[in-house]
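Encoded as structure tokens, the following chain is the form predicted alone, with no partner shown.
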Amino acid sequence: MRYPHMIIALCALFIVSMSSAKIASAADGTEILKQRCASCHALKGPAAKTLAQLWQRKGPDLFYAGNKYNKTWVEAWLQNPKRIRPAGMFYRQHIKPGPKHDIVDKSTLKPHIILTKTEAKAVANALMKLKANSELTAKEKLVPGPSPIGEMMFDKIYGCMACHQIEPGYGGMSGPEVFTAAKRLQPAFMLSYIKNPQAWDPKIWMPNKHAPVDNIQQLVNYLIELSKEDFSDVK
């Protein structure tokens, strides 16, 4: 074989090539959105208008998650993903028949996609940009404060617990748990969201409970003191 040392060098040449390809592309928070996160979440707006597509959803929009996230969560959270809804998207469809009540389908929900260090990284600043509805957030500042009845509320007054769950195991699942909702949201967007769901998503089940703003205020500071405790033992 002629000149085999330049057949080396070509292919050593290619290789690192497609190894720079590889990680620039890993780099590409943009493009891994489009190319592994788009069959499941809408990168644009606007949100669902009707019924029809609402069932449609396969997973939360994006398109204003860099007014909904907490871009740490976020970065963790893609590189170990932990079910949020119980039930998946869409209670009615994971749900089976139990012996005493309605049960989880489990067989019916699928795990989420796992992203390297690197590529977590690059899609969570890339989903910071993403900011739609950044009037509605523009209007909210939370007041830090204790919630002595935050629970209360959000169990009683407004029944927020029929849907969410505060501890593992320990509410509705029909909605996502709110136990970790202090770590993975914004505080503007939990203020937001509790004034006025439809706002954001016109066809969304969650009611607006007309709260007035210093309960509003309570509830979002009960969800923070919720999310600093401890449920690592809980089953």
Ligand code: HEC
Given for the second form:
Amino acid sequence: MRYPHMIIALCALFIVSMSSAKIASAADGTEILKQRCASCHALKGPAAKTLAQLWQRKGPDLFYAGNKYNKTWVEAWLQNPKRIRPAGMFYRQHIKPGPKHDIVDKSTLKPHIILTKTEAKAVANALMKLKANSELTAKEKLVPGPSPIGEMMFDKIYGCMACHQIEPGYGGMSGPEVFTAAKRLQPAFMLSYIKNPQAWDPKIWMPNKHAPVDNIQQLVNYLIELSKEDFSDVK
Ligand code: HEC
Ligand code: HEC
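Based on the form predicted alone presented above, generate the structure block for the form predicted in complex with the named molecule.
Expanding to the full complex; the earlier chain stays at the top.
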């Protein structure tokens, strides 16, 4: 009589797979977010409405995470977080005068909390359900293509590099590095944010450059090209 054993084995397999599916469920992710993340990240909108509120922000807002991040990136980053904002959330709290220009005071920057694989999966599932500003991303569609003067626009015409690094250690420090932006962010989010940063975050210091739609497409295609370069040995 081999069958009863097989049935028991199959039942056991079923139970094991059910429970592991449950551990990575969005509901568990939501619990983790509430308990371990909400002290630094806003899980509900609206975004800061005053500068005082903005400067108190301890981590990026996550209440529109589902319209912002690439899920595979979030899941991987939470298990192995690498710094994205060279001078932290609010650069003025983390820079000090150096011999030639201001430098980052790394002693004031704390490493990010690390999640296990199972936790990261559950949290990524939960984050993708957090949607706000969908009307903004719905309007955007990337037309993939070459970006002949994307870099020139980024560095010179619009002066984006004053705040963003295009290579580790090269560029401004008051915004997130952009050489990983396209790995991290959905194309529609990048298009929409560059078009009007204040539509997402009313008090953020990134200027609205009123760039024509075609130029914004080129800027995002440039960021996509940039993210294909591998700087992992430099960082
Ligand atoms: C002590 C404050 C703090 C806690 C607690 C915290 N974070 Fe963060 N988080 C930050 C900061 C600061 C950054 C920006 C890091 C950077 O730019 O390098 C960040 C960045 C992130 C990012 C990348 C977002 C982006 O746009 O750059 C994600 C995703 C994230 N955190 C998720 C989480 C999750 C999930 C938890 C809970 C398990 C959590 N964080 C707990 C402070 C915190
Ligand atoms: C005065 C500084 C400043 C300038 C100039 C600037 N940015 Fe930003 N940028 C920021 C800040 C600050 C943020 C959001 C910070 C955050 O999420 O913590 C941001 C966010 C972004 C993001 C989303 C990045 C992310 O990781 O969430 C992109 C993409 C971006 N900027 C592109 C541009 C482009 C393209 C230009 C030029 C047209 C530009 N920026 C000019 C400061 C600047």
